[in-house]
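So this first bit is one chain, no partners, the form predicted alone, shown in structure tokens.
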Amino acid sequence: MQQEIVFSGFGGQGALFAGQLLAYAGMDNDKHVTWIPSYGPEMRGGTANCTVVVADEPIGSPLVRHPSAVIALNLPSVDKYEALVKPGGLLIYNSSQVDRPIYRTDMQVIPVPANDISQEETSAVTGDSGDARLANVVMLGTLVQATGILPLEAIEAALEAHLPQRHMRWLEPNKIALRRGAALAVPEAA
């Protein structure tokens, strides 16, 4: 088994963290992994993406031209990566941010209202209307459930082991967001 995944969004949406979390979970479960981040000219608000390869065997190259899966947190990411997903691959997009149809019919497509779910879950912690800080983890849950790349429990364990101490109040909301995303792992009919 080898999966190549691109996580893409604006800086600050957590694309790099979601990819890093998947890489940590892979390492913690004795998989071979690579994680390569890429930043736009600005950090927050600019483009940010990473490529994660998870495999049972040693990885020949961390470079990926046609990923088996893409998590697109915003419209520019869908515009950039829709054409690059390998045929039969998977595109998971944030339907809270993307308002156009997906044109390709030779891949699985899963729309996830990640910002909406995140706002519901973060409002329980912040006491206000919430925000989109958990959208990345919602979409990671969808990816893990749809591909079977790792058990969902492996991602939860990676959250516990690798979430920075200053963010530990977000551990349980992240786990809930992960499970809510996993529950949405049903492809759209083409």
Contents of the next structure:
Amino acid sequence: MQQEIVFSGFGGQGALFAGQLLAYAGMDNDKHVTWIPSYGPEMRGGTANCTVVVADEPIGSPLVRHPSAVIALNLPSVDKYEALVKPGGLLIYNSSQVDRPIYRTDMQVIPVPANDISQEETSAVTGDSGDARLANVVMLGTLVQATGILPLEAIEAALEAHLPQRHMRWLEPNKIALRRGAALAVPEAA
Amino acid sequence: MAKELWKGNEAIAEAALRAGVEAYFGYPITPQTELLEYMAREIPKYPGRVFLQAESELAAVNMVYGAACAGVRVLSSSSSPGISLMTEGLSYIAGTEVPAVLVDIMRGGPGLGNIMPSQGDYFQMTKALGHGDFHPIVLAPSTVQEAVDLTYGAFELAETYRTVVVILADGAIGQMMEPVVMPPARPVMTEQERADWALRGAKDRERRILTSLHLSAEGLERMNQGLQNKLARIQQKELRWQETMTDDADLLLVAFGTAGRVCTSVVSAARRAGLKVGLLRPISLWPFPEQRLVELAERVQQILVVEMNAGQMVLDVKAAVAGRAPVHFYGRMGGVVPLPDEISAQIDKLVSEPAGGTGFKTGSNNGYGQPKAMPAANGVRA
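Pass me the form predicted in complex with the partner chain as well; I've looked at the form predicted alone already.
Entire complex below, previous chain first.
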């Protein structure tokens, strides 16, 4: 088994951290993992993305032309990666931010209203209108459930171990976000 | 020891700390900066060890020189343009025969180039790290774990041979995260363990002299002969490489570092397609595993060298192979990492043509194809 997942979004949307959570969880479940970020000029003002490879065998190339799955947190990411997903692969996109149709029909597509879910869950904590900080983890939940790459509990354990200490009050909301994303892991009817 | 997920640059820094590095001098440059930042943050936790961000790479390398002369375990790191600035000092270190470890996280060049992964410093590192006759030991990791292991061992290697050891990686290895098992932390060396040539104050003992200046021709030739004898010993004893499915290979890939690990994916794909492809991944680039390449060249039908440059290591491959098998080249420049599918496409072309065919299969027309493709005009330039 080898899966290659691209996480892509605006800087600040948590694409790189969501990728790290998957890499940590894979490592702790005895998988081979690589996490490689885009660190070029595009990370300043454009999309930030990372590629995570999770495999049973040692990993050769940490970069791939056609990932088996893409998490697209914003429209530029959908525009960039829709054409690149492997045939039969999976595109998960943030339908709170992307309102255009997906054209390809040879892959699984799951729209996730990640910002809306995040706002509901964050406002429950802050008491105000909430924000989109959990969108990345919502979509990670969808990915994990849809691909079966790892058990959801593995991501929860990674959250417990690697959420920065200053954000620990967000641990439970993150776990809820993960579960709500997982519940959406049913492909759109073709 | 449990596996932890480490970013390459930080993992190299931690490995150096665990190897008992006592001093780090450097200057920030992408894609290496996390190494310096890690040192800045962590070294102060170890009393007696020194971190210093110099005003330039030129200053940093001379601080390295000074620390090395004092018998101190010392490290510097940079990326390609910064290494160019250091080369005068590195030649002095080599000429004085004191140990130092240097990390180069290569980026695209020449000039300022860009910050993307590249292997454009192969020539500079293996052949011309400064003026005069010397080679550093150059070690090229292809994973974060290997970067850790090579860095951890580099200090002893440097001290054994009183030489510069270079860890030659690229932006991909510097920036990526992979699981790592860290080696145990060693204490820094005691005063009794210090080298018997180290300059630490001559009170109550004979004075010692460390210099790269030898004014008489005979004296300098004698010094050079000693240096060459040492390099010959290194060539005998310090060869490192890794092979993947070479036993029955018809086509041999030769690639190092990131290009080398990408080629392991190519070998797997080729084998699934029924093609007998193997990989020789040199880990020590100097000394170069020439003899092993000769043995493999005797029995493969052709060789494809893959690099993230215009064709540098391929010259060493050709020199070693010396016509025993056709040597082809595929390279990407400018910070582009070649992906498995494009390398596989090169292999498909090679195996679909008669062995030793037209020979020139590169994405870049750089003149390193088959001998017949070389211009015949050697030496006739007006």
